[in-house]
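The chain below stands alone and is given in structure tokens; this is the form predicted on its own.
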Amino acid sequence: MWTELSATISSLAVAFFMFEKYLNYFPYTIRGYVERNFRKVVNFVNPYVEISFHEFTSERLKRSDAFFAIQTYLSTSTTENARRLKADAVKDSQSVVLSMDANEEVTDVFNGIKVWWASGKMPPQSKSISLFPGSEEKRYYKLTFHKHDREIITKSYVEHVLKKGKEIEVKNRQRMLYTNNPSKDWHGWKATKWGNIVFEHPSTFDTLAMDTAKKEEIKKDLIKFSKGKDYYAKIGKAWKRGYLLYGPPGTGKSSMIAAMANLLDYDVYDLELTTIKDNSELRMLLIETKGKSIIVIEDIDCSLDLTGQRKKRKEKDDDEADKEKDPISKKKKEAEEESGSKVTLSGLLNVIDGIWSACGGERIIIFTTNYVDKLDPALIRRGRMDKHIEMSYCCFEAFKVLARNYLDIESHELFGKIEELFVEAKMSPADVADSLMPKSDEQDEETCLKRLVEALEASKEEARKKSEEEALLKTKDGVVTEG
């Protein structure tokens, strides 16, 4: 029986080979008719359905997002089930990514339904060298399942695979820090609007010198935003959120941005307004940004003159003399003259809160400033900058975080003295950190804490003198007014 069966199979294989070989000699109409009917016979016997996902789409140069999502999804299971694997090194990384090699097959189960994934390659149609990737070997994945499960697989399983694959890809990607290039560098071979490097800032909310309750409030707000895709769609708003970080220099605004990015696994776009010529270029840059990102404009009060554009011309003329004396206004004017930027307040508002703000999704926009009162109220109103975060001088709670980070201590006999000094002294977290950092191997925690005590006492004395001078000036003003 086995001899007869094997002979029958061999005969069928030879017949199929001969059929495929000589089919091309038949006229096109006859060949199409034979192929259609032959497939009908095969499909009548075969209870399985196949779906192919090719690496390249109909556009020759465009790679399929679905193909790479499937590749990422399968990489989580192929390392356990597949016998033949392919290793790809990640750029600027020591690790490798494993995936199925060509002509390998693995199984997957979805809601109790078993499916088969196979990888394959299609040889190039010609052996000539080409610069187009579409003419090279074309990879594909083939999904096989029983025809009774067609509806579940095509409507639910494929969507599940693509969604999970993209989630894994985002989670495993190298996060980047971008900065905008001048528009003169936007054209040419491999020219881009955004330059980038790997984002490696180590700041986290655990290392931030800030009140613990305030940190937890910010973390909860960020996490709620990152999970709010459906909520934002329901209320009809673009999936974005604005944060205004304001406070004196050295209070940790940049560290806060890095901590936000590390908490949410977002990329960071550092937008330099002075290199942008006009509102049109600003919109083009926004379109090039991706989701899951933080767009930052640091020191926005010094970038461009965005504070007085809604004033009447007469008011501007009246304030001209004061602006010449104001170092902030003078700095903005110099920046504008040097860059030649024509970005306007209305252009910036349209980008962060107008129709263009809906391009993409899951983006956070952050402004930082040392002088919040210098900004136009329209720029920072609620709805544009949804959450205002004051980065203030160091308090005792923030000091304890720094002491733990820099000295690995939770308590010390000098803590009581330091807590009293923080009531009246004003020091930024950056200055406190500088005092706590050991300057040599011989310096221990007590030496560093004593240095901080001296700095706090000096700051307290400086604050006292400044207060006395202000009181004296008020007294003199009062005498002049009465006279």
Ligand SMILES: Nc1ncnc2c1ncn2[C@@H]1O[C@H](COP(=O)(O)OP(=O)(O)OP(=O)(O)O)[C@@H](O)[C@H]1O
Second form
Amino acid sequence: MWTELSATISSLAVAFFMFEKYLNYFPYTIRGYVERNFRKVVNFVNPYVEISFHEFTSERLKRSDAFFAIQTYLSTSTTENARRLKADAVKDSQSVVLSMDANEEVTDVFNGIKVWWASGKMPPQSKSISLFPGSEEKRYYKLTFHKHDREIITKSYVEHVLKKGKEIEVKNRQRMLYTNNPSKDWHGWKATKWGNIVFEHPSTFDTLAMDTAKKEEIKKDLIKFSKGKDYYAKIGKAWKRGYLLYGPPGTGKSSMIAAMANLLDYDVYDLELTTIKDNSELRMLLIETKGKSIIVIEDIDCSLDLTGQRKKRKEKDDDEADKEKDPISKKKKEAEEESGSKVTLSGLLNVIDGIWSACGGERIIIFTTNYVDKLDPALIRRGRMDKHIEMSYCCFEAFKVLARNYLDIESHELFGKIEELFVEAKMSPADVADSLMPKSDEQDEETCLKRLVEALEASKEEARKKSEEEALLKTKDGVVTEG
Ligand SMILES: Nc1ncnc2c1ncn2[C@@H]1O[C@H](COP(=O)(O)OP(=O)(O)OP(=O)(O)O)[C@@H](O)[C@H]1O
Ligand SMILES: [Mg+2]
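With the form predicted on its own in hand, show me what the form predicted together with the named molecule looks like.
Following is the full complex, with the preceding chain placed first.
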């Protein structure tokens, strides 16, 4: 069968070549007639049908999901008869997945019907000489089958392959932490917009120290969202949700994001806005993200001067005359403008809830900030950032979670004193955690708790001094105003 197929294909290739070459020698009037009839003969002789599945289709900006599903399907179902295989480690590097290397062919049988799969690469379209050969090659899979089986193959078999491939993908799924590559690396050998490593953050909602009721509310909110596919479709909203996490440093904002990803089993995309050149790059990055993911923009107030743009313009108007005259400040300004990101507030808003934001679905967008008041109200209005979560200084309840995690204790005689101190002291969970962590084998729970008591007393003292100073300033102000 195999020899027969190869012989048929090669003789057809020769016939095609000759036909294309000599077609021009036919008089123009009969050329169409000859071509039509030649194709009829070829179709009659060649009983095989071919379907190609390309990694990229020209109209689409995104990699084809079907291509990846086929790749996964072929990697498990048919690799035993391929001889050149590629290996890839998945799931905590415990197991290896094999897939077909380029130009390899394998067979598969479906309901007693034999089909052939071949993997291939298309040479680059452009004639430019690349430093990394293969950079612009486009991969594809070709499915060959007998024309008698067309109906069953195009309908049932392809569907079976895609479904199985996706199932296996879910099973082998290793969660990833992505970060965006600078756009100069988007083309060429490392042609990916997102670089990734395995996501292995140990933070969970159990280890997160915060108010229990608030924690439960956030967990329920997340679970409701992740199960809400049909509901979002019913109400006509894109299946995404925005969270704003704000609070002082070390209060667990980043830990909360990791806990969310671990709870829902989502990938995390850490978006670094400062390396993105403009709004269209931002949109391209979003299109390349997969579903079941959390897109994070940390310290949104520092990432971009989103809030200052309007103010800057006004200042510019005022100072323009002076600045333009001074050649040094003019050059400096030009350099700043060149290197700076041109992502704008409206570009960011578009990504969050414009038409493009609905591509793919099942995405959570999280902004974190230390200064919520600095943000533009348009950015954080409900609907864009659906839920605002304040991560605040440690309270006694949060301390108990940390004590359980760090020291394995539920109670201690020092707990009463610590509870009292927490009323006035302002310490971040990160600082409390640091005091509670034994620094050597000799340090027992007593030592750690005592260290915390000292830190809390110092913090209380500091808070008292600060409020006294503030009160003094107020009274002084009052005197000045009255005077
Ligand atoms: N609420 C918390 N529960 C448990 N651990 C916490 C909590 N907050 C902080 N920590 C501990 O402190 C460390 C720093 O916390 P994290 O990075 O989450 O703070 P952050 O709010 O993101 O700070 P920043 O604003 O500086 O980014 C964490 O590694 C964690 O161990
Ligand atoms: Mg952080």
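From a predicted model like this one, the values you see are computed outputs, not experimental measurements. Numbering follows the first chain given and starts at 1.
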> What is the turn angle of the smaller rigid part between the two forms, given in degrees?
Replying inline: 51
